[in-house]
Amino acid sequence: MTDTKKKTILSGMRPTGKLHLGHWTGALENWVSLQDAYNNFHLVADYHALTTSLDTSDLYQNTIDMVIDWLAGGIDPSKSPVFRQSQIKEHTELHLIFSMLVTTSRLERNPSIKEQVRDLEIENITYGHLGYPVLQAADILLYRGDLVPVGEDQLSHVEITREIARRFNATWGEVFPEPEPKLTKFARLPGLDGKDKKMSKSMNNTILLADAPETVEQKLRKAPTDALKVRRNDPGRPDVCLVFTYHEKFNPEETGEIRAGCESGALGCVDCKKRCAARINEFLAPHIERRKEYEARPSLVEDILRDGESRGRAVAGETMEAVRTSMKLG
């Protein structure tokens, strides 16, 4: 049962398999910190995955791998239901209704769509891809979401959801809240190649939450550093160094010492990378141990999903009953 005294948040990810450090700093860390103060629902956005790829052969295993990382990272399914979008059919029903309440020109103005089309080099955008913000609005409003944790670059998503809620309420009566953006400073962890602003599996520049210590060390050895620091004793510039960015997140206690050593030339890049790898491995160790426990019990993960889907379906059913009554469809 949800706590009616708490506000509701829905958060989700597309199922892309095992998560990386960028997922942790960009979302999962925040989810874990919010689950005591809010009613949190966690969505495996498997329908959304179809907007960029129609290959579903690995979708189920990718879902299991991702959910294991959610659980190992600290998501408590007894507090925060975890479920697959495709297993709660009310998502598609509400999406259909909402699609009648927004124009194609409004969706075409969505800056996130323009960015995706550019970044993915899409020549012909599909109807489903253009309308994914409408499905996203259905995801949020199906659970009467009050707040949506977003960075400033994602405010356009929330605004479309608010517009649809207003349009529905004005047309058929008050059913939905107008969710407010919960502005959150999501740390974007740059990729290991130093070229991209964030970690991305498609760019092969990630450290996975499941990576073994030797894998982390190997990946960091190849990471670029300050191009002007060629030899050990050369003075470095920590503020342009990729590895120092990782120190700031995973080794904050020693950043002053590392900065001083880098700038003076006393600390070489090889030693700096070793210290960074050690701290990242220290951070990952408990996660990896918890992950192994869930990997050894796949039926438990499936049970957690089924339970979350049952609880999510109950809330979604209540919402759709209110929708049909309001629209006089029932």
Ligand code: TRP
Contents of the next structure:
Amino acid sequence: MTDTKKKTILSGMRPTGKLHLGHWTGALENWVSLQDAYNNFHLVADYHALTTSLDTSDLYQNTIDMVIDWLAGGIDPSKSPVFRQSQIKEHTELHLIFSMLVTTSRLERNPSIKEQVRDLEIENITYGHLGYPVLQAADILLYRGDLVPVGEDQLSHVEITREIARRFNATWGEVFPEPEPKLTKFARLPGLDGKDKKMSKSMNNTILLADAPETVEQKLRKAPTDALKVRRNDPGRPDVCLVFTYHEKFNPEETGEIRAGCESGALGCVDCKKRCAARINEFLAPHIERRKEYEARPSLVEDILRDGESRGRAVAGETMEAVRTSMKLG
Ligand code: TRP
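Can you switch from the form predicted on its own and show the form predicted in complex with this ligand instead?
Whole complex next, starting from this chain.
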């Protein structure tokens, strides 16, 4: 139930299907650990998915696959409503009002739009895609979110949300908080292809939360390490090695020993990777078990979404009342 003394967390993800370790370390881990201290709301950004693909045929299955990872990862839907943006009409309403509070040039300057449309010219970006952060601002502020636990790539969107909240409040009266982003320690987990690119589905460099142990071993076997450590006994440089980053996250107790072994040349990359895979698999084993329980009961996941949607709708409706009153609309 909503506790009015607690602050509110709103966070969401686009429904890209099964999640990977980067989603866990970048956001989901924070969502789970903060769900008792805050009122959490978690949104499936299915309208946001339309900004990059109009093909909706996999949207539903991708939503279910992602929500199962949230639940298996520890989101308790009785505490934290989980819902689809498209099922709560207030998102589109607030998005329209907010779209009057931000200039197109501000949106064109948004660094993440530049990255997302790498292959496109600005003339080919749709109006909806350019307005992506405005819809995100509506997502956050409809629930009057105080805190937004997200990965590093989302910081610029939270900044635009803060600007929109300030603009609204200054124009029509105090309705919204100015939400703060909250990064995890590993807000940017590198992908399997090297230390400088983040793990992401589009780069095909992920370890999925649902990957079987053999798959994890296989994927790690192919991962690059320090290019100067050619033979087993060559001394290595853990700080440039991707696998060491994974040890730091998933095997913190042994990092001292791994660092020493790598630097002295006593520990070869093959063994180091095996140890890393074993720890990641230990971390994933309970997740995979819980996933199976939800996969066996698809109607349970649907019920969880419907329940989250009716609870989300109630809060969103209240916020829209406050918005209309302050704007003297009706
Ligand atoms: N933009 C986020 C992403 O690409 C998804 C998102 C939509 C979101 N609405 C949000 C994240 C609100 C945090 C809060 O992953």
